[in-house]
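Presented below, as structure tokens, is a lone chain in the form predicted on its own.
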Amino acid sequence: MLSLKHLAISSFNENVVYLHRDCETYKVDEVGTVTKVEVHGGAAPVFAFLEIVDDDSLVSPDELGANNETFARLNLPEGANVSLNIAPLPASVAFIRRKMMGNILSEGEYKSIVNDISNHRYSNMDIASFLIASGSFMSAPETLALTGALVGEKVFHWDNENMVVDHHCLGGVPGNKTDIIITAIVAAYGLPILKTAARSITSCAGVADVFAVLANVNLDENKIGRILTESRGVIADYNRLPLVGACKLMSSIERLIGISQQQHIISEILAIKLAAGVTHLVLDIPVGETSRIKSTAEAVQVRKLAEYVGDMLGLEVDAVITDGSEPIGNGVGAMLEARDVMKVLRNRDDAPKDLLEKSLFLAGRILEFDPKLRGGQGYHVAKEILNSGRALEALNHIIYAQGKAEPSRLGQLTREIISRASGVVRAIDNQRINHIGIMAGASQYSGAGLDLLKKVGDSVDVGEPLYVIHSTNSGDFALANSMVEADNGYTIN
């Protein structure tokens, strides 16, 4: 037996274990190559990477130091007696192996795999693995299978509510914030709709980035439901809930290794609606050159499969093709993008048209799930909620019943990026601006970002502003800046 250890350091979701060379108990002179090997000593075994140690002040030889994935999942304390098997490879492995060679996986297999992946018997590596083989190609029937696997077994049932609805996007678009005056509005209508939202992943600043400008997002079940029930609304970090363990594994590896692929998303998405409790999803697709989806074709390929998949499971599916060429509103960045919405809720003559149509136009979907409600009709209540000043009222009682954050503050670093050439904006790139506003530090700090000035069709000068950049630190914003120089995402005719 060995003395359990904690080592303070974090590996990103790897469970890593550390033996001394001299270790009595183990020999470990022939170890090699990467060893995963079991802990046992808590509840359940903990699988883990072996890392050899030669130095006693980590680990002496009667120690065995856990990082701290490892030591939070033994959920034991240190000095507490564990000991060390060699783990098996998992029997999952062997189905991935079938999907390199191009063959369709059952229901079960799928199970198996994230049943795997949620024990955290998979590696990080094991996980790419997965993600890479079934890349390249998995049928309507997988993907329905992969979706129901990573619902698992916690799921949220809200047994006092008829229907309980959400939105979502696709992503890929800077700005785009339409949730948070979608959920404003729905809740004033009065059906319950359940945001569980992310914080950034890819972009700038998820939903639950911005709203935690706002308000606390770190919500439990119990919480949740009384929101619900009270105010008709909830935005909620899904990270924070006992709900879909594969799919946060799987999205942090896709983010580590840049796949982005159909059916993973789509599962993931419909996976977590699913393990919330959703009944009703409207479903954002935005199409853009430089967005995530690049033609219609495709997103008309992503709204037939969430349809189907929506069917199957029994979650009612909206899929709306949305245009996704540029940013939506002026804000890119928590601080922001929280401003752009509060605008548009407060019926500022200064807030972006975009979004504040592009946010009615949703709202109007996800009011006609309301059977009272004629098709056509949920536009135009959707504006006389907004416009009656209904909208905002939700919004701040939702606020109070999440818990008020406290003010943040805006990046003082700042740089106006102008115009090179006069003309009109012919172009914004998605892709750049979101990697200028993440090197600007916006996925770090909610007070970094950039405030967009000119949006596609706009005239412009030489010497004129396109936009601001807001950094906290220099190290950030010398590093936009460096971008910005190569180029600054404007194509100007």
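Can I have the other form now, the form predicted together with a further copy of the same chain, not the form predicted on its own?
The following holds one chain only.
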């Protein structure tokens, strides 16, 4: 038996325990390599990675150190007696192997995998294995099974509402933050919209990052219900909600391994919406050579898959294929994107036209979920709401209700990226711009990002700036600058 000690280390979901090298009970020199253990002593055994310590001030030979995650999951006081054994592989690992070899997995097998993920029986490595094994091919019924499993036990119910709408974009297009504008318009119209927003996964900024510049996005179920009733719109960081635990783990691993597949993304998006109690969803699928979805054919597959899964699980999905050939708006990164959003809502002359038009189009599609609205009127109603200032007013209500954010500061390390040619901007590479933005620190710091001064079709002279890099620290700034040297993402001729 070892005595439990809490080490205040947070390892982002992964359970870690620390054993002294001179421990008498468990001989460390016989522990050859990375080891997963089961820690006993609490209500249920907790799986954890074993790390070895040579410093008595961290843990002594008769103690077992537990990081924050393990300590919380053990739910035992410091000094409690705990014991270890080598963890057996989760039974569902056999299904990962079967999937790797090209088999179709059953609904039960997906449930079992997701259940093991939710219950922290999978290490991050196991989650990565599942994502890659199922990444090459999943049938539509498999995607349905995964989605159903991901919804999980805990689901929000909004009994006062006939419908709760939402909008989600499949991503791949920098700056594409129509969501906040859409939420403002739809809420102003009076249709309850619950935007469950993500932090950046593979992009410079998620909707939750952008709205966090303006308001608190860390809300609980009660608060969401109240704001939905009173302000008709909510933008909440779904990572902070006690929903879809396995989804969140999968997303964070997708981000880390840099590989995410359509079927997983569809499953994750629809599971979040279903768990959040959303009934009607407009799904934006941007298509472009350098977007996530490269061709209309691919977009149609995604659309049909989302429709099929939505239909089977009781979520009305209106999937819309849009132009994803270049970034939307000018800002890329949370603060710069929030600036664009506010320009649109304030009807400013310098508001990005593409962001404005796309938001109106998508908001119109959502409004048409309302049976009372005459067909084909969505866009015009949305435009009228925006122009009248009612959308801005609705967003201010939402911001006030969620809690206004502290002002943040734009990255003070800046550099103008200068055109080396004269001509017309023929293309802007979404992926390159996204990478440069991430290198500049945008996925970590709200004040970092890129401010695009030229878009496709614009004329440009030699020496004119194409965009401005903003960073908050010199390491990120140097990296972004060195990336730009190799390829700044613009094609001019």
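Residue numbers count along the first chain shown, from 1. Each form is matched to the other, and the largest set of C-alpha atoms that superpose within 1.5 Å is called the rigid core. Note that the coordinates shown come from a computational prediction; the quantities given were computed from them, not determined experimentally.
Comparing the forms between the two forms on their rigid core, the Cα displacement of A87 reaches 2 Å or more. Once both forms are overlaid on the rigid core, the distance between the two CA positions of N481 between the two forms is under 2 angstroms.
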